[in-house]
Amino acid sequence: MDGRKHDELRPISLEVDFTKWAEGSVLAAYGDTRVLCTASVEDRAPAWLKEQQQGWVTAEYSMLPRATETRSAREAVRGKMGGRTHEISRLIGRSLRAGVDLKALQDRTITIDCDVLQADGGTRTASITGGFVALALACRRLIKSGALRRDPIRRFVAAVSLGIIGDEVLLDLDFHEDRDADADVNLVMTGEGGIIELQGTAEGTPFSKAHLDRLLEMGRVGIDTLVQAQRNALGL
């Protein structure tokens, strides 16, 4: 819809330190979509890991009440997580866990806190690209202050939506893409290509297998960019 090449992404950008206080932060852009992503740390790692001598990553994700067209109820008024919230939650922290060695985290906890300022589709990639520089700020940080001995961050991760309208496969689809897509696909991979995560699911006709290699192939080919970016907002 706004001219892009099926194969493009939108305009990314990924603002590094964007508030104050939290070990790391940034500002996640894929196209009119933000997502504040910050990373906390914890001198403590969960009870149930107490004596594993590691730590953990987990997140949280929330979307502020009016980063949508119409304004949605805030869930901590409605005193309930939403099953969308939850879910989209653990797959951000489960993501982020592929690319740590969590035994160099030692007893610590790292959460990283996804909250979506401005909704446009792909909320949930955002916050794995974002979250991801985030954790890594916060790592770098830990190692310049004596506190972690060597860099717990094993290899990239980012996330990119795909769909298929009609016959065609796009990449990185905004809200009206994907709502009007037969099928609806989040692909999280590392920098090396490995696939972490793959959600996909056909609205309407089935897809083929032939859609899926496209998908795929696509997906990779966003991943790259993403990292690239990912990197350049670290200074590497």
Second form
Protein chains: 6
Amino acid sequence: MDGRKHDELRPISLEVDFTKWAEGSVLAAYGDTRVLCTASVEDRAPAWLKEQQQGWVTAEYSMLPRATETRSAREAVRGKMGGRTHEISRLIGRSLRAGVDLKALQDRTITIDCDVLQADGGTRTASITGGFVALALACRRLIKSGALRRDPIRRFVAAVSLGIIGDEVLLDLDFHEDRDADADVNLVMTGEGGIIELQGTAEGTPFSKAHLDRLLEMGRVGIDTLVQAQRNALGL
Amino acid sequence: MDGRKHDELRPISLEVDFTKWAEGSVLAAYGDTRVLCTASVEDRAPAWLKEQQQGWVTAEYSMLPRATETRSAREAVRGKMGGRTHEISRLIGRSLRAGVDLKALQDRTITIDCDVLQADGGTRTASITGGFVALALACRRLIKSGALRRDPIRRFVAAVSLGIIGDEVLLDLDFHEDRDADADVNLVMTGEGGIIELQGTAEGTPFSKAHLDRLLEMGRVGIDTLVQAQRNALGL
Amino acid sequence: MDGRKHDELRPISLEVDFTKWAEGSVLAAYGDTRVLCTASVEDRAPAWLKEQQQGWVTAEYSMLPRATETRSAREAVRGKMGGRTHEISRLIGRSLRAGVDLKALQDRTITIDCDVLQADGGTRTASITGGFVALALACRRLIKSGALRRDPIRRFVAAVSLGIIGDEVLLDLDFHEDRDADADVNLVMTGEGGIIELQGTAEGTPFSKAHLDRLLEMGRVGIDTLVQAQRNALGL
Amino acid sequence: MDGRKHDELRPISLEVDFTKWAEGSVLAAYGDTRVLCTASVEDRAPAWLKEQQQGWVTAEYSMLPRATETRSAREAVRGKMGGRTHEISRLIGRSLRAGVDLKALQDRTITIDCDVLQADGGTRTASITGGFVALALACRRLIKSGALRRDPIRRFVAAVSLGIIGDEVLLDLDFHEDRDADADVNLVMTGEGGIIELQGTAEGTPFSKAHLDRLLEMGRVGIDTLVQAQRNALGL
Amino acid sequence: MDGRKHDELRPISLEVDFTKWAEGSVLAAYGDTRVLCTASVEDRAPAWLKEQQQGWVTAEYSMLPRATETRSAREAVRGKMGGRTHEISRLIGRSLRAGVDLKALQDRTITIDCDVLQADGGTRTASITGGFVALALACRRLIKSGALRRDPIRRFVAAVSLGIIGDEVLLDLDFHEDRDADADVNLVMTGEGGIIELQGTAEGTPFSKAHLDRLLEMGRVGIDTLVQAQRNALGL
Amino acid sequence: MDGRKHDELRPISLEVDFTKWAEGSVLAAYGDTRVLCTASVEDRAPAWLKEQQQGWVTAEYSMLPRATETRSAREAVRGKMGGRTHEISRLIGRSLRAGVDLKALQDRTITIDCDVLQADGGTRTASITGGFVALALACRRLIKSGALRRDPIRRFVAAVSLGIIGDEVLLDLDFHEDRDADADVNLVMTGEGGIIELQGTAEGTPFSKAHLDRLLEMGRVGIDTLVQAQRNALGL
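Having seen the form predicted on its own, could you give me the form predicted together with another copy of the chain?
Full assembly next; the chain just shown is listed first.
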């Protein structure tokens, strides 16, 4: 639709230090999707972790009301978070924790806020990829300040969406491609190609194991590119 | 732990007509996990479907406060549904819709309530498998009463959980097995082996494509058994 | 309507150990009304009792959405508990506390959850009668484990509904009888016939002292039968 | 405690037209308990009554935060109404409806707001007695304006609390008497002595049928005095 | 409209000890506007002030549902406070704190509840003027009881509304004048004429600096009269 | 503190078309304060305006959780909007409506969302100034598309904050200046210098009429500069 090949990511950008207060701040763009990811460090683990001598990483995802084609009501106005918001926040948190040694964080909580400024497909995957960089920046700052001696980051974590349209497999779907897809997969992987999360949903027609194999192969290549973009953003 | 083989389901039971008011009612048991699934038919499609001349299937999942080892506060008392509840409700709804021709439902909504009376691992998969039977019973009643001429059910849908512990792959985990698993997969499939939902989560150690292949193969066999149990419950 | 005499209870059943996690668990049935009552022990008194060296017994009542003829929205989905739910929960809690020596519970809280699986009139009275058995089972377990030396149960507590239809007085109304009644009374009594709670409501026509006298006499007999059923369930 | 006889009401006052906007407005005082009762007429029946060609009477009870000895948090601030508020609102509404011919109200809703300015025992009974006068004033205004031809009020409704302390029976308890009572009864009656609501609660020691008989006899006399005060307030 | 001159206040009354439980209690009337203001002392500063060795004064404003020409839904029923309520509560709190030496309060919180019994314009200004008297009464009681040695009140604080209608400037608008005004100003001043809060809003036509100067001059005179009424109420 | 003169604005920037979906979109910056303002057009007036044949302009203000020095909890997570958010949203809405001929909007609602990406003082004034440009862009688009014939914008509206520190008067305070100010004024004016909103608050020491005069004079000059920036952004 936009001239890309099926296995080609949209233009990816990870702009660090987009805002000034947060311990880590990244504006992540996958094509026209733009997510502001910030990492906030709090010197306190959640109450339920008190006796386990480890820290925690959590995430909160939200869309600005007019990030989308038509305006959505604010969840704060409606007085409750929707199921989709909960689900994506939990996914981001779980994914990022898989990249971190929580013991090394000691009794700290790092909250990754992912606020979608503009949505055009792939907001959850851009949130994970960008949120990881914000998290790494915050850890780096903790080390520089002497608060931590050992880096809690133990592996890179990045994410990409994939879809099946007809018999074609596509990488990194935009809003219109996503709407038309028969199946929709979100893949979170480590820099070494280990699977952290795999969420596949058939929107009507069930899909086969053969399709899944092709999706995972294509996703693996996309993740490599994304991890390289993360390394560049972190100056590594 | 309980003498099962790794690829063996716990004892499965699908007791129909467990309650009397609902259009479809099933007590689904996977071992000690017991979920009361009811299907309620409303002669009205949701407002946002008004102009599309089709019906809808939705699901709500909940746990009784003492379904679990320790009591949890009621979501009605806390005044909001938790993220996990939202996420599972959405999963059940999506999965069951994949088995239904929504056009054939005309302007009806069928709500599948899955209330966990006792939880011992696999509550979401038992909800899908049992909820499908409740849904099929409700459809059958609509046909018998002459409200529908064509059966909206177009394929069987069942679900099972799987896990990786160390290097072993296990089918249908109970609560303690689930707690110890390195990775956790929920698989929703059709009777023909098409994938409807696949949700895999690494709890710490990423898992490999090879592991995933073994999980899917084992899951496929489990689903066959579950679909047979559904057929038996429906007298087919 | 169902062939019962006016002063005859519906078939009563109190099935203990219906679920496995709770310290006490009873499936209470008054005819087609079925309530799952569980008792959960927490080794902590409520904050506001801190300095009074006594325990507490509280109750929470809820109906599954399709326990009734037509489906009701979940209170967790609506984000608040309705007035009826509050009122019945408070009634159950007060009634059960009247059977217990709270000092003997020391600094423990026992929560009685009464979840209506199927409603056909008398859900609150079945909850009290069944909840009492669950409570007694939990106390028995505390004694067996050595946590308590003295049994906190000091008297049996059971409940029954009554109604006036025209000039007739009826015991233990089912859903349709209740709907047609001119007045509706819920009676909670001790095994010795002391009154714990008496809630009478005229649905239109006021009722007389003479009616009330007949209701209480008939209720007294019903309570005797219910207490006997409780004794049987507890093996006494 | 305050020099009253056991069967003597506290000084009762029903001051009409305490505020100017409401269709009916009464400041009801039972001793130091003061409740502002207003009746608001809306020319619309609730949605669920649409097809029954009748009106509705409903009530909302609330306490100002410092109506009591120590300040309570506002329910609007806590974001939800407490169980006690719900329960009393429902009691007031049911009691007042028993005095009204809802058909004669046609498609109108009258809302009785009972806001406790100062609480000293008996706030729910003062609300019912005062609320009835506000309701009657609003009906009178509807007749005067020609909106109604027939008076919807068909009987007087008043309420009083009673208690048992030791072996003594007391009428119209104030806050301290109520706190010390072994049992607590709220009685709502018609002007002719018919029972509309009877709510008796043992606070620890169960009470006997003999006690109840004495309570009802004493209550009956109190109600007569209260109905006379209502008549005076209405200039009848 | 009611025969007043443009720069004349409505009849002002500040009736102390209107209720008996609160540490300070005032019924404030500006014409037909009547607000019950109570001051409640708590021996604890808010958590966020813990380490600053000072007290706090806060306010909560609310309208009874039928304080107004037509009934409004209760905020407790709707489950949330409206923006207007929040805004006015904050204004009252800020205004009163400007009159108090918070250090002298030590670790106490005084909550000023302003409940509008009848609204006819100027409810927020009557709340501030009356709330100040309730606050001063509570401080006086703390001194009398020996809890405080130094009076935390350091200056009088009173408030009045003003408006522009056409080219006229008016003092202390009632409901109908307020509705017709082109601009609306609320002025909070000290007894010495210092400005504490000034909130001016054009309802359509912007207003000029010249108008503002006339409003402030007229407001100053009104405040003098109000502070005198406060002194009288406090017996100073 | 940052080398500015007392009457000098921070660097102002109004970047139009910052996002792609909204009918009007502006990133407004006052120094380090950055607010994303979007205008969303809906072809429907609010229900309560139905019969008045006019449109409406409303605003919603929010801060991203880490827009500030320390992270704040999301209002969607807490389940309710705070008083400050309500108050500022209402201020922005009122201010912008003063610039618009609502009749000319016909039956449309324009919602201005002001989401603070980074806060450093003056977030509400930047929201008004930027929100006005977003609103003007949306109106321009309605005219271009032929939906409107007459421009609903009838005057420019801009806003600036001012403060008093000691005896000095300052324009456009940043976060640290604001924290230290004795008094704080927000001024909303038209391009012609008419006052739309004036909100002055003494944070401790009351301020005098003489101070106010100096503030308004300085504010007037700041507004002129801001309106010029608005004209430039709109290409006028």
